[in-house]
Every structure is written in structure tokens, then in C-alpha cells.
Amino acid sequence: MDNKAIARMLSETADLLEIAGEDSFRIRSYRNASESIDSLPFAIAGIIADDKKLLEISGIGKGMVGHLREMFARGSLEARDRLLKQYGAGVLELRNVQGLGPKTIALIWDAHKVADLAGVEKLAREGKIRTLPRMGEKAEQKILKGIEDLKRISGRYLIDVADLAAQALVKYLAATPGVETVTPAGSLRRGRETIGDLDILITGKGCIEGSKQCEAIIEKVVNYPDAAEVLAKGGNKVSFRLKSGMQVDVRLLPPETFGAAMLYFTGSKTHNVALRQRALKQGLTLSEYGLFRVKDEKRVVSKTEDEIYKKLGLTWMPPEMRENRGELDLSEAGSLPELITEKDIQGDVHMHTVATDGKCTIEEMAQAAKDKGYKYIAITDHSKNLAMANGLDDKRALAHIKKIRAADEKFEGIRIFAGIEVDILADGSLDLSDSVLEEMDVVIASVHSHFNQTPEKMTERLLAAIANPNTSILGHPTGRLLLKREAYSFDAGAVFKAAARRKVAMELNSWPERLDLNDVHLRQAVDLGCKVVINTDAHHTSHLAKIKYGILQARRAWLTKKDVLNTLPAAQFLKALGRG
């Protein structure tokens, strides 16, 4: 088991203790247990034979590790499969309906002892919902919302989740004889936010089809250990489900058609149909197989992507552009634009330390974040409206700057600047005074709470805290948790074009889950004069590779360097936001 499903299951188990009403310290040791592992740098079965090592991660108790040796021992938990007994397995997916946590979920047993999808959807269908105990209309109709968007997002996936899953069937398949480049494609290659099915290419010597070399490849990957299910062999694809469930499609190619191939699996498919036109205007006709002459079938180029977008008149398109949104005509004009890479970021100026719900201290951060490269940092730990993250208060607050300031003073080679991401209370003031934000280097202004306020109500919320002085950024400014919560709703161009004319940044929070804010409302945003600052929101020293997901967020926006704050030396850094 990898730490993924481990977390995964200690998560399942807290929840399904809260659901039966179990002792909450119990339930609290699960979470904290999940989230701990969730983050480690490493994999937790190297050390599940050592107890000093397993007691030494945060949140792991003696209990705990029994549980831990249990789930390497049997696949599963006591505790887990007793309760799931009691409900049935259909009570796990009701866990991703927005609207349906743990405490009405067990209101919606006690009540009709129904615990799955369909059965809750036919009791609010027949209105029976309503008349439970604290619930009523308006949370009936939130509850059916949830599960039609459950339902449209079933079968997708996060982008780290996919990635995770491609680097590991590559690294499987990478020293197989006769393979040269195993290079995933479609929408992970795209850098959309959330991915269906996995497409993987195989090109080398050994990829002929027929061959005895692509026959052997072909058995490797049918054999690859986290297969569940082969759907389809044969020739030379092969298709099988992950025990996630996610679908991979795997395609054997020889070098001579490599390039058409992964220009046509890459898509999108629209991109696609554009190039294609294209090429029947020069009478050509491309294909997964190759740019042929229509006249006589002839093969023109096939081996690169590169060769195929010059002899239609084009240059090379990085992937993360290629939605036909207008990218053929600057390719076509020479203008394509220079996107930011993750090497152009110099500072993470959005993360969380012990003082709140992050896992490591300031110096840690600080030691993890120098060691990637980077030359500052912001400590922007959360304001106490966020009790459950033991946000700070205005006294916990100051002496907060003070240990930072301190840390910074200690470091050499990074800056260590003292920040907060402060709540944007349902009124749109911010959660601490005014004269302990004035002390900060960086203010992150979020909203955490009362996401269900009218579109026009969110939005005069969201403009009175970039009026706040104190405001640096707008942090995850849509609100949304992706395959989980949509977004909230406001008026965007009011609130970008405020944001622009007070010089606040929007964040664009690199989180997989939120990956807040989307290609549309960043391009939107930058059109109407705002600059943007790519974080992590990190909450533990290796979260602070996830900037990777932020960055091709932002190609897919088309930003280039000059669009992102903190692409700039830290005194510039800090002289845009107001604070130099």
C-alpha cells in the first residue's frame, strides 16, 4: 500500500467513526494520523517494521501504529470493515457529496437507515429530507445539487493523482529492452486540472508491431502490479484499469510515426481539427499516423511534433496552449508567447506552519524552500476565524511575526518574510486588526466560510477586502475544491478590475484541489490589469513541489514571467505588493 490509499483509508475510517457517533478524540486520531501520512516525503512501508521511526511522524501514537501494521497485514481495518458492514459501501461515496457530511449522513440513518447514493437521492426527490432535524428545503435541494455534480465528475481524476500514476507506469516500463521514451500524453500532457483516462506512449526499436520485442512489451505492461482489470490487448495497445480505477490506454509506437502519434493523443481534439483544415488546405492530411499528400498518399513528416508544425507553416506549440483558443495564429505570425516556468519562480510566499494546521516548523519550511532554490519565502499561517486550523489571534499573531522575524534573522542565502492568510469575514472586513496586519510583510485575504452567499452579496465582500490597505493578495479567490465544491459566485471583471486599480495580486493557489484560480479566470484577470502570484498553500515541507501544478495552470492562462509577482528578486517582490 502507498501512502495515498493509506491516507485514504485512515480518512474513510474517521469518518465513518463520526457517522456512528464515536468517541471524537478516536475520530481526531484517524484524521491526524491520514494527514500526516498523507505528506511524508517518503514511503511509509520502508519504516513500518520500526516503531521509533513510525512514533516519530506528527500525529502518530503507539494505537496508530498497531492500526498501520494491521492495514500492511490484512489490506484493511477492523474498525473500517465493521462499520462498513453496518452501512454498506455505498455510505464512502456519500462522502463526496457537497452538502453531506459525517453528522447528516448519520441524521439520514438514524432516521430511514439508508447510507447510499441512490437511496439519499430518492428520499430528497420525495421531499423527505426536508423535515429531519436542522435540515429543511434549502439543504434537501443543496444535497441533490451535490449529487448531480458528483455524478457529472464521476470518473475523473486530480491532476497530482494522474501524474503520480504516469511517473510510476513510466519508471515500470522505461528499461523494458527495445523501449527508448515512455511519455504520457492527452490531458495530463495538456496540464488539465483534472484528468479521465491516462494515455501513455511507448516508442522504440522494439515497437514494431507483430514483433516478438513489442509482444514481450506488450505482456510487461498487462503484468504491471497495480493493474486491477485489462480491458482490451492486442496489436499494439493495450488498456486496463488501475485498482484507483482510473483507465490507462498504453500505445506501442516505432520512432518514424512517434511525433504524429503524440500530437494527435495529445490533442485536444478541437487543436486537432484546426491543424487538420490546415492541412487540407495545403493538400495534406494528417493523421495519428503521420502529415501524408493527398494526391498520391505519400508520407511527408511523421518522426516529431516539430517537423509536422513547420511544414504546416507553424511553430512548435507547448501543449498546455493547445485548445484552439487562438494559438495556430500567433504561432502562425511568429508571436507565440514565452511561458513561465517553475524555473522562473523565486519565491512560495503562501504556507503553513505548526502554529496552525501545518506539519513543520518555520525553519523547516524555510531549509526545504532554500534547498529547491528559492530566495524567500512567507510564513502566512491562518487568523483564528479558522478555529479547526487553530488560527491565530491578534496577541498570538504579533508574537507569531516575532518568531519569524527571528527565523529570518538566523538564515542566510533566503529572506523569511512574516505573513498571514487572514479570512474574510461573511461582511468582507478581515479577521485581525488593522494594526497587526499593518506589521505584516504579506497578507493573504481568503474566504473560508459562508461560501453559499448571494453572487452580488460575495461580490461586495470580496471588493471591501481588497479596499482593506493591508491586503496583498486575494488567496484562492473562487473558493472551489475540485470533484468537491464548486466554486462560489461573484462578478469577476468587478472584482479583477478592483484588484488591478489597488494593486492586489490574485493568487493562483497551486493545490491540486484547488488549483484556484482556472486558465479562463487567470487570462480574464491579467487582461484587466492584475498581476498574479503563484503559491503552494503548502502545509508541509514536500508540498512545495506542487508549484509544478501551478505553473502549468498558468501556461494553459498563456502567463509569461511578467504576469507573476513573484518571479521578481525579493526587495522588487515587495516593493509591487505595496510593502518595500
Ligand code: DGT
The other form holds:
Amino acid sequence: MDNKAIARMLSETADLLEIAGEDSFRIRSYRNASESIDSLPFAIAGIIADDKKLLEISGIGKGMVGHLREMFARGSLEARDRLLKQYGAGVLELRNVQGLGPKTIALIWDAHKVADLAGVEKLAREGKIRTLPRMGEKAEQKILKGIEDLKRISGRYLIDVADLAAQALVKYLAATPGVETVTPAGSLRRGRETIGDLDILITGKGCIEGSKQCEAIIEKVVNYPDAAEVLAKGGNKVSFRLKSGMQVDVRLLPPETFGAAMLYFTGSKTHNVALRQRALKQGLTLSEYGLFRVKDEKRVVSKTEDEIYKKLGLTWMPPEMRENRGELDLSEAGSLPELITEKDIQGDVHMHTVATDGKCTIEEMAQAAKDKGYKYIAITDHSKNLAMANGLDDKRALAHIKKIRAADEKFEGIRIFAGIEVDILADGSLDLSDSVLEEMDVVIASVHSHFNQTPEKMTERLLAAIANPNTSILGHPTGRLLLKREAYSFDAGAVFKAAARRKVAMELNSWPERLDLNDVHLRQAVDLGCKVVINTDAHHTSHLAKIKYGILQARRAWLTKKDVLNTLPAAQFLKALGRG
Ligand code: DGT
Ligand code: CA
Ligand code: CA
Ligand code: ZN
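I have the form predicted alone already, so could you send the form predicted together with 2'-deoxyguanosine-5'-triphosphate (DGT)?
To see the whole picture, the full complex is given below, headed by that same chain.
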């Protein structure tokens, strides 16, 4: 933990204590410690074992030394954990609303037992905050405005939401006179797991600034039926907000400089900076208009990304790699990996049916997968611990296997494996009998409960699940829900190493809210010898298409076909899982 992280956690704890109405002396001690650590000129990690040095820091007493060590040992504090459990994690976000201090949060909590952004917004809209003591209509309006502002600045969107919004706009603009191509750039093109705003680039003969056609194209953008408000408008660009709140930046570019603009607006910023530095060393400057010679400002190339990379002595890099994580060196050496593509995937082995919380039958899922060109699927419904999903017990699981085998008999051209997504219970044991799991072709073991265990306990729990000889895949291994729930903490390195040894594959769950493992963990897992399986976790036939979001994350982690087991034909896939 760095100083910033510690300061943040201490100040969170102070706020939580204040919401809970604890004594002001105690609250003050957390705040003081937070402020002085935040402005410390050296890393506290370096002196964490040294009582004397710690006590020399102003605002740090004996009790706080204990708290600091607790944070280093387990990444959190007892008081913080307890209060977060009471109010829910959403309370931390709620603190960031302007006009909503700890006292008001406490007031709302006492009256309504609500302490999250969506809940408070609902109460305010229903006029249930103005009636609280010391509040009123004005205070309620102020809270609503604060919530709206916060959503605007912190507003990021799941990748499928952004992708679908971009596709709709691209379709609307495609047939416009003077337009040749409409392409999303920015974080969406790079396949980042969440998207801040859409960057849409338009090129074609009509995109010459000042021309009638250019004006007409901009007018068409402004009249997009799903647009809520125009934020800025210029000769060759326009920014607007969609009804969903998402911002869209549209730029019109002449074909001669389209490549330079694509490169610039795809980013990432750090990749662009690295490219510019490289250009300068060659006496060149790179901008969104092209690559120019420094000495006479003459344009060298600008039409395609490919040309620009070549002139810089590099080969074209897939947008998913453009994060300045070493891709320039690989490109220069001509050793860019051949990234996995959706076409490489031969089967999807995580999906649910009407037997539990899915919406379609085994046969419907199989037909959809076959239509998609897959050679195999696995039906992996939930186990009984997930009661709200009507999870299967041993008896129902065995009956389900029979149904899956019968469906497999009926289908030509696609194999239907019998599988299960079995819960990893709090102690690391699996939710169904070994004798039942042995009958399955694919056993995905997943955590769906008790997320708040200590990192040590969670690590042990995952290691125990991996050690079960029936486990073939660790499902959505970190349990995060993007924009909603943090990953649980555990020793990822230890888990990946054990999984590699026991030939348990790591899942990359393509569900846009999960995308778990993420790019960084995927790379780490593969480097430690793990294999990956890319699944959709489909609950409906339409969800099979979400595999594209998993593929993007895999590409961001530089994965190739050989890293991913479900690129193998059916028989080899089973063999790689230690089955068949
Ligand atoms: P987002 O929207 O937060 O998900 O992330 P991006 O990457 O789409 O960022 P955005 O929309 O602010 O800008 C789009 C691209 O434009 C970005 O990836 C790189 C480029 N860009 C924007 N501002 C700058 C800048 O100040 N310097 C450089 N080199 N590039 C920039
Ligand atoms: Ca963007
Ligand atoms: Ca932007
Ligand atoms: Zn699951």
C-alpha cells in the first residue's frame, strides 16, 4: 500500500465513524493521521516495522500504529470492515455527493435504512428526504443535483452499452452523402473494460472543413434522434450527450489525414506519448494531422496508421495492445504476438438453462451455438447453494446430466458436454458430491457467497477448490462486478501457480459486468503457466454473442490461440481438462 491508499482508507474510516455517530475524538484521530500521511515526503511502507519512526509522524499515536500495521497486514481495518458491512459498500460513493455530509447520510440511514447512490436518489425523487428533520425541499434538490453531477463526472459505462450505442450511431451516419467510413476510436477501439465517452471518427470526401457537405454532416449528427443535448459544435467536430447520459465526441476528417487521426484518437495517451518521443529521435513530429519533418515541417505520411508505424520503424499494432506496456519494443523487434480472434473459439463452455436461472432450454442453447459455428458447448447450471437461482442438488444434477446426454444424442454437428457451475462454499469445499461431479465433463467452480473473507481465508478457499480433482475451471476468479462490486482480495499469484500445477484453467468470463479475469491478471496467470477458457456465462441464446468482449480482454492481455483451451477441437479440449 502506498501513502495515498493508506490516507484514503483512513479518511474513509473517519467518514464511516462519523456516519455511525461515534465519538469525535476518535474520528479526529483518523482524519489527522490521514492528512499527515498524505503529505509525507517518504513512503510509510519503508518504516512500518519501526515504532519510533512511526510515532515521530505528527498525528500518529500508539493506537494508530496498530491500525497502520493492520492495513499493511490485511489491506483493511476492522472498524472500516464492520461499518461497510452495516451500510453496504455503496456508502463510500455516497460520500462523494456534494451537499451530502456524514450527518445527512446518517439521518437518511436512520429513517430509511438506505445508504447508496441509487437508493438516495430514489428517495429524493419521491420527496422523502425533505420531510426529515432539518431538511427541506431546497436541501433535497441540492442532493439530487449533487448526485447528477457525480454521475456525470464518474460516469463510466460497461463496454456492451458503449458498443451498442456506437453501433447505432455508426449505422445512422453510414449512408450520409460525403461519408465513406464511420469508426469508433478511443477506449472502445482499444477494448477497455469500461468506457468513459465515445470517440467517433468520420472520413470521406464530404469531411473538408468549411464545405457545404461538411456542414450537412454535422447537422445530421446534431439531429440524431437519441441525442439529448449538444455540448459543443465546431467546423469539423461536435460533442453531444445521448439520452442515456453518455457523451459522444464526433470528428470529421479528410481522407488524407485519417490514419494520423485514428492513431491519435485511439490512444492510449501513454502509447501516443511513446510514439511521439520515438518520432522526435528520428527528427519527426507526430500529431493528429500526420507525421512531419521537424526541419521543414513537411508532411511525411498521414493517410493510414500502417504507413505511420512503418515510417517510425514499427509494424502496425492492434489497438488492444496500445497501452505502452512494452508493445513498441515487440513491434520494433518484429515479434508482436498473433493475438487470439473470435474465429479461433471452437466452443463456449459456461451457460445456464431453464433448469436454473437461464431463459432457454438445452436444445435452444445448442442450436444457437451451432448456428454460431461452434463445435461444442457445455451446459453448466448452478448448484444448490445458489438457492435464488434454483441451483441443482445431487439428485437434480444427475437427472440434468441425463437430459444433456439425451440432447447430445439428438444433435448432429455439435457436441453438448454435461457440466456444472458448482459453488465454492465458504470453507473451499464444493457444493455437490464428488461422485456427482465425477460424472461431469466440465466442472466450473465459482465463488458466489461470503465475499468478505480475509485475503488469507479467501486464498485458502480458492486453493482448496483447485485441489479438488474434479475441478476443471475456476469461474470468474475474482468475483468483481464492474461499476458495482470490487474483486474480493486474495493472493492471485499463489492461486495461479496452484492452478497451473493442477491443470485447472482460469476462466475469462465475457459477461460485460465481469470481464474476469481482467487483462492484467490474465497476463499474470498465463505467465505463471495457466491456461485460459473464454466463456460467456450465457443465460439466453442472445448472450453467446458477448464472447467478443471476452476476446477483446484476451487481446489486451496479449493472449494467443495456444493460451486458450476452447480453441481446441472437442476431444483435445476434454483431454486438456483431464477428461474424456
Ligand atoms: P475514456 O473515454 O475515458 O474511456 O478513454 P479514452 O482513451 O477514449 O480517452 P478520451 O476519450 O479522453 O480520448 C480519446 C483519445 O484521444 C485518447 O485515447 C488519446 C487521445 N487523446 C486525448 N487527449 C489527449 C492528449 O491530451 N494527449 C494525447 N497524446 N492524446 C490525447
Ligand atoms: Ca473516449
Ligand atoms: Ca473523448
Ligand atoms: Zn457464476
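Everything quoted here is computed from the prediction, not taken from an experiment. Positions refer to the first chain, counted from 1. Under this definition, the rigid core comprises the largest set of C-alpha atoms superposing within 1.5 Å between the forms.
In this overlay on the rigid core, residue 527 has a C-alpha that sits less than 2 Å away from its partner position between the two forms. Once both forms are fitted on their core, a CA shift of 2 Å or more is seen for residue 27 between the two forms. With the core held fixed, residue 184 shows a CA shift below 2 Å between the two forms.
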